[in-house]
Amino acid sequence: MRVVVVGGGPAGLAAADAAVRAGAEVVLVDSEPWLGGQYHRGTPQHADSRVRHLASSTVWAFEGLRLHVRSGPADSPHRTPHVLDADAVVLATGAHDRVVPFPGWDLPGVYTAGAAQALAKGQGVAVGRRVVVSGTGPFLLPVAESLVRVGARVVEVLEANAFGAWARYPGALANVSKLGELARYATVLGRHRIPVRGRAAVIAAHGDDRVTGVTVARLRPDWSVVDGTRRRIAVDAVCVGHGFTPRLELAVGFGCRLVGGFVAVDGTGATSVPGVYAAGEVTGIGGADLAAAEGAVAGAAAARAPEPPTRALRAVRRGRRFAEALAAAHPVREGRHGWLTPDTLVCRCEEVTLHDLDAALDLGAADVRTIKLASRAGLGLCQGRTCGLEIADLAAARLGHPLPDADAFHRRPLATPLRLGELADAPLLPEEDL
């Protein structure tokens, strides 16, 4: 029984450990050199010694449960090919920052919150000397704390939603161990006298060749700007984060059913595709504790463990209550579209502006394929990973209905970039069959 786990964050690590404890042969494929994912960046984690770990490796294609992998630095022309036959696959591919566009968001000096934290935790590098952190969600607090610890002056932390929203979910908070962690962040920010403002956001960044300042404003509940509240702040860096977008390339490629933009799973982590399980942020955003619990459940099920991990199952139920409260307390509201100007880039890779997107819609584009062809949005290097969700939302708001194929922004026959030479010499069979 071989289980292949894709992703080495909290969910993937827990899945691999649970599967190997259940007696399966386990291969853990992760794109990073060290295990732990973004959550444990800077403090590498370790899997059970019986787990075969393929570091710096990506799954670029699959046929049924046969996975094609390349190992080595992404910029190396000498990556090693692997072909893995699996009896079950656990997808724990995580998520990346969701960033909403605003005028100037493409300037050097504007960072995603995750990138800023990765630089601080992984390399001890501050993205700037005077930094504003803006967006929505509790992730903004550890990002601000990370910046303070590497010497940046965090001028303000701006949360676009109201803090009071959590008062509607006291049960969800009371059961989560993160409360102590949040209290620690609050203590650090308080010690450094960093203002944390609710219902406020960075709505524009300014500068010629890099950021020199931002416009911030108070927001209404729908995120439209309150008149007369705009003010300008001098900064040399901005960190923005508006939640997370799941990495769905492999799940969509396998044909897994999606619900609400996430992989639909049953109580064991099984997807709609036989032999394919999913855990962590690809099934919903709920933090590292929930991801690890889901990984333990999915790993045990994938390895056909005789007994389900009851402790992990209880943690999943508890964590999903927190996840539901998190989604309700920190939505991304449509009023943000009013921050944009016609020349605001909505797709940075192909330099597509809001005006270009509107022109494509005026021509009759009403689905992802036609929008891509008419405007080139989503056809660049990121293939819609950064802009796809926002393009779909902007188009839906303009058309008055959701795009019929919004999930198509996640559809990529080659899940990761591959050189033509690598494609030409890719082995077709596993090493043991050659």
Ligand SMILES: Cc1cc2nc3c(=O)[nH]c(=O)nc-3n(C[C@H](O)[C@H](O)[C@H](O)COP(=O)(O)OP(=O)(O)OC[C@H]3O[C@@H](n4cnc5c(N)ncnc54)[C@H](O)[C@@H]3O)c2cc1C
Contents of the next structure:
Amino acid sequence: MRVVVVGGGPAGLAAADAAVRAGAEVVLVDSEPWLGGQYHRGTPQHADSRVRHLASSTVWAFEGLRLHVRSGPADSPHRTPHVLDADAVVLATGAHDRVVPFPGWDLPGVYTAGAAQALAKGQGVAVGRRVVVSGTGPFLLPVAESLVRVGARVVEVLEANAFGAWARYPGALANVSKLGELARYATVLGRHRIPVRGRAAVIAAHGDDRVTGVTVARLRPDWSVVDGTRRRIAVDAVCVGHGFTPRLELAVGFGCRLVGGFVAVDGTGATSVPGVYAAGEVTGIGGADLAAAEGAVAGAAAARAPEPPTRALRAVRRGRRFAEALAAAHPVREGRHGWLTPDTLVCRCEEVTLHDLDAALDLGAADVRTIKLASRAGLGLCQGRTCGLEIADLAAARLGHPLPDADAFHRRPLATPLRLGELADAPLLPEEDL
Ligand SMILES: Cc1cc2nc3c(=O)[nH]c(=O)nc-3n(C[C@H](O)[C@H](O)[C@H](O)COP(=O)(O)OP(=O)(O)OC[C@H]3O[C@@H](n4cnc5c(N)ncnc54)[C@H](O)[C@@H]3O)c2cc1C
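What I would like now is the form predicted in complex with the ligand, since the data block earlier showed the form predicted on its own; can you produce it?
Next comes the full complex, and the chain you just saw is listed first.
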């Protein structure tokens, strides 16, 4: 029985360990050089010694349960091709930052919160000297804390939703280690007298060739701007994060059913496709503890362990309560569309403005494919990873109904960028050479 786990974050690591303990032969493929995923970035983790770890290796395509992998640095022209045949696959590909567009978001000096944190945690580099952190979700706090640790002055932290929303879910934080973690961040921010404001956001960034300032404003509950509250702050960097978008290209490629934008799984982590399991942030955003618990459950099921891991199952139930509260307390609201001007870029790679998107909709584009073809939004280097969700939301708001194929922005037959030369010359190594 061979289980291939894709993704070496908390979910994938736990899945690989559980599957190997259940007696399966396990290969763990991760595109980073070190295991640990986003949560443990900068603190490499280790899998059970019986797990075969393919580091710096990316699954870029599959046929049935046969996975195509390239090993080597992402930007290298000399990556080695491999094929892996699996009896079961666990998808633990995680998530990436979600960012909503606003005027000036394409200026140098505007970073995703995750990128700023990765630089701080991984390289000890601060993205600027005077930084404002804006968006929604508890992730803004560790980002601000990381920036302080590497010497940045964090001018303000702006949360677009109201903090009071958590009061409606008192049980959600019980027994969740996040509570202690949040208290630690709050202490650091308090010590540095960093204001943390609710119902406020950066609604525009300014500068000629890089950010020199931002406009911040108070927001109504729907995120529309409260009149008369705009103020300008001088900064040299902005970090924005509006939650996370699951990395769904492999799951969508496999044909896994999605619910609410995430991979639908049953109580064992099984997806709608036989032999394909999913765990971690691809199935919902709930933090590293939940991801690890889901990984343990899915890994055991994929390896057909005789007994389900009861402690992990309990942790999944607890973590899901936290995840539901998180989603309810930190939604992304429609009033943000009012921050945009006709010349705001909505797709940065192809430089598509809101005006261009409206022109495509006026021509009758009403589904993802037609919107892409008519406006070029989502056809650039990121292939809709950054802009796809926002374009679908903007189009739906303007048309007055959801797009029939909104998930199509996740459809990428080549799951990661590949050189044409790699595609053309693919003499595949026999598996024994791995
Ligand atoms: C940028 C960023 C920073 C974060 N920082 C924090 C933090 O400081 N604190 C916190 O509590 N939470 C943080 N989070 C949330 C965090 O992602 C989760 O709580 C946790 O790491 C989720 O675990 P996971 O295993 O589901 O995914 P991840 O940890 O994201 O791991 C997924 C792994 O899959 C790999 N992968 C994806 N696609 C492929 C492929 N095709 N082939 C091979 N490998 C692939 C990725 O390289 C990655 O290593 C962060 C999230 C992001 C996006």
